[in-house]
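Form predicted on its own, single chain, as structure tokens, below.
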Amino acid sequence: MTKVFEARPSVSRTLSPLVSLSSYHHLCYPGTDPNAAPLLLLHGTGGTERDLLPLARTLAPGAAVLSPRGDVSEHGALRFFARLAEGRFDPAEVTRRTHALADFIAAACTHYGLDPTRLTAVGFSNGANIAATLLQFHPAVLGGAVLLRSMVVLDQPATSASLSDKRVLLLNGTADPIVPLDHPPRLAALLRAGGAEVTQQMVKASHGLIAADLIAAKSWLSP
């Protein structure tokens, strides 16, 4: 049975766990395969909580899925944090939104019975970027991540040993007009500073996803 929760967004860090859970409109689907790690789906700019559901079913058909909707509007396009311009960010804004999402994830894992040590983020673009900042600032809420078309948003290394038990896959396009070519290796270094096992792979693509991304991500996710 699908568990669906919709609520008015809130970003306060002093709220009860119940209100933290209602901070984001989201969907939660229970898993059918106990061996499959639960997935946290984080959509890109202009997406919704439903955008990455087909991708999740392809990558890990029996996995439990938690999928929040970004709570920031950029001229009507939903995101997980605001930006000043293409590729330019306010560190305070990104940090605040990362804290809020971490609170939501912790509350959702408790409410829906998801294991945070196994919860694997699958993020695309803006969703991949906030997954990366979650790893940098709140490593306890994730077990690992698949970062699709991510870039360096906050140039801060993860705390030493904070990611020592976590795996991360970075998949970027060789012809991506949004993500500079030096960003994937820089992000990999920031995460490796925390002890993460990082696999970095470039595919012959632009910012959009291609079949090679799905093949690589599915292989990486396989138990």
Ligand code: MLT
Contents of the next structure:
Amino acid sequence: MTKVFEARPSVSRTLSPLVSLSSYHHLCYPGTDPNAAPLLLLHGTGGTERDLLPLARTLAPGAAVLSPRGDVSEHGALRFFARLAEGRFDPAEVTRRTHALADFIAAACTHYGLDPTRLTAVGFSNGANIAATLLQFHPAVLGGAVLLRSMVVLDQPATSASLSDKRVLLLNGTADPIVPLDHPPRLAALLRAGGAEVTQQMVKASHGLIAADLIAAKSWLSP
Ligand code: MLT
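Can I get the form predicted in complex with D-malate as well, since the one above is the form predicted on its own?
Now the full complex is given, and it begins with the chain already shown.
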């Protein structure tokens, strides 16, 4: 991939599009395959904007890639929103961070010429969780999502029919010590309530990804 842009965040935060664009350190790579949906990569706790680049190359080699870095530090481990404890979240914090990321995505799509109706989030763990809250609160900024090891962060259905044109793949592990087993079907139900076409699949894995995740995600991305 040839990098077109790497930006560092600006200090101030307002809603102006240019400031929104610079509010997240991020990478953007152009696509070489016009048929491939652009990917929004959202890393897990302790990751960076580079973590999921090899995954993106495997899943959709010619796709354009937008990859922001989480802007919240948990003792040095970067995330997309703060948490009260593992699996415990503050709705106000999650909502505020989701709005900020949605502003960034909208500004980045305009700036880099990415089609938001085709933009597909590929999120892992905390990144999958904020991808899910983006779908719940800001469906217009995404065309669909691959949620890897996501859980229910906000027990709130998406606005009715707001997800009617979205496809979502949920991949969870049967032996994940972080994501309770009832969460994937609950999250699937919340997204379906908004009209999304949701595929929910379990793999024999823990919280980490295995080959079966890649195979399922790749075939879902190019059916
Ligand atoms: C994580 O470790 O990041 C959790 O699984 C998810 C979260 O806290 O958002």
